[in-house]
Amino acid sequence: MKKENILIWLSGAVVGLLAVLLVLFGNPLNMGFCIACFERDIAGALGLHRAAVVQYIRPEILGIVLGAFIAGYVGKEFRPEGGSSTITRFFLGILVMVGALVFLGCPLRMMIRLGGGDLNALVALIGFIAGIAVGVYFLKSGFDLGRAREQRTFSAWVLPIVMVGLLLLLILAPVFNPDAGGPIFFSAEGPGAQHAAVALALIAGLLVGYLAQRSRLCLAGGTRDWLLIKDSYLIKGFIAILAVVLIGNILVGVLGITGVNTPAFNLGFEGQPVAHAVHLWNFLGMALVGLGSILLGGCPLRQLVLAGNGNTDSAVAVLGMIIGAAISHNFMLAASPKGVPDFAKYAVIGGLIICLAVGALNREKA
């Protein structure tokens, strides 16, 4: 077996085996690993929305961001570099986070969800490879946002750094506003308030960003390769996710292992934790970060993977992302176990038709 070809399968692999451990020791059910429902739950702790069961800054999230920085220096390959449609960027991570707080969750928590038997994750995966084909198109079209310079190297240090001075804020936990009891804000309860130690977080976080710097890892860039070149590289690590929560989700039951929340197979649509089974929008949620996620060139990890490595355009979209998850909560566009407001069904109509616009004048033939 090629050496690359162990990197991504090994790469997925630690992904899914840790998505099941965080579980155990604290995180949400199927929840381990979630680049949308953390990103929103950072926004909630910097009072940026006020949903005060999703309020705490997730180590995750930082670690990845770090893992893949350290990852650049050590491979000798961090490049700052930039200035690629910046707003526009900008606004694509904000209707990315849309789509994927209808269906609740990024493509990566789709995958474990699936792995633990939620069958409304198959919906939206059918949904997200239908809005990878959209993009797929315009790229065949000549879709180019523009080349992406050279920047300064302190540009590309901006969000690592922004990260750490986030580990701090979780760690000492300052209160700046005694009267209304922060920022930085915690869930008292909910998905919020279920989450592993913050060490442990965090050395998860740089061990995935580390592994998928060095191995590309991306779940919208698998299904984009094999629909453009039939290149199967980055799809093994799909499967690798897959296959290592489901078994491990399998084998904690067997077990009997129990933990602060205990991972479960549950097959079927209902009483799925943190979901809901309204099909449709559970598609067309997730085909809005597909097709979002092909114009932006990654899906959330990979955008936080990028800005790690020193692309200042991800760490743009990233901020889109973080931004995203306060509008969706302050304007009701995200669903709950309850269903899909009004609102948020015409959030992501919108921003597929927001997505289709951008794809469309973006072409070289255009």
Second form
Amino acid sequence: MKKENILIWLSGAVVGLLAVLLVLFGNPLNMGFCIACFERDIAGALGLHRAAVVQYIRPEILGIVLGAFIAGYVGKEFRPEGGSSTITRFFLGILVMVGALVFLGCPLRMMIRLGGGDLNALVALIGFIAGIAVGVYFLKSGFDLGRAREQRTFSAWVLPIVMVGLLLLLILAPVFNPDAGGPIFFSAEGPGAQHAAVALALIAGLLVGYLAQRSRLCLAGGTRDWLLIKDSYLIKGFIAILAVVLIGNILVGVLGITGVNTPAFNLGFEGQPVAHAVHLWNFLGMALVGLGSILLGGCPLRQLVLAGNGNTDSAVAVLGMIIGAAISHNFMLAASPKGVPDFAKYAVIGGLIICLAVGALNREKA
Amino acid sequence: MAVEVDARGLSCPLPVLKTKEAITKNPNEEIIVLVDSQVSKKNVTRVAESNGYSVKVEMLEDEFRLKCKKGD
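With the form predicted alone done, generate the form predicted in complex with its partner chain in the same format.
Let's see the whole complex now, leading with the same chain.
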């Protein structure tokens, strides 16, 4: 097998394996990794939203950015660049987050949920592919957010440095306001209170960031490249994640392993962990994520990795996602296991319309 | 005459898409693709090779010039 192919299979497999292990060591069920959920938890920890059950500085996110940063320097691929429709990307980041929090997961968690037998993720996957197909239509008809240019190295270091700052906040947990709490908020219960040890989560993130930078792993890119040019490189990673999570969950059950949380393969729609079974909105929520990811040039995981590798536009998209999470919770747009609020439905439809406009109105000048 | 594709500064998957377009439109010409990232270099090389081209990489200052010739 070619070295390149080994790398993408390996990346997917490691992500899948760590996803199962992180649950055993404390992350919420079917949420070993979730870029959207974890960025949402970070938004909450910084007090940007007040959903008390989802506030924590997730070291996985910090690790992914820093792992990609290290891989960029080690492989001499680190490249400060940006200036390709930056503000548009910020808002696309917001919309991708809105969609993800209606489904309750990014594309990565969608595959992890599917590997846990959550059939709602299958409905979402069909929506995701539909969204990608629309994005591919725009790509074929000349969609382009414009060329990026070389930036100063300083700019490219900003987000990685912010991630180190977040790590310090997590470890030091300073209290400025003893009455109200803060500046950092940590959930006392709910998914935000369930997490693996900091060091473990950070190492897992570093490993994923490093490998994903080397292999260019992207959950949206796999389907996109297959639809666009019948290229099956990236989709291998997508399949590897699903396969390893599936096998891992089944093995945990067969071998009778128990952990802080015990992952399981439990086929069905109802009663799935941190999920709801409102099919239409699982479908449309992930359709928005799929379309938005294609317009951005990569899924939420890929945005973190690109940001670590010096792409300041992706760094802004990441910030858009964090702000998007705050907006989602503050404006009552985020779904929960109880269901999908009405505001979320308007937001997803509005988001899809905006994405269609972005796709139609950004074409390369002849 | 070689056909030149300028894919500098473009993000995934546009460099690949533009290369593919150039290949379809000019099946018998040599194609030269300018890219400025390792990722694009790898992606364009893969797609050109899978279309039966051999690729020679020239490193210029901060960018790559990929000469794609039909056959090997």
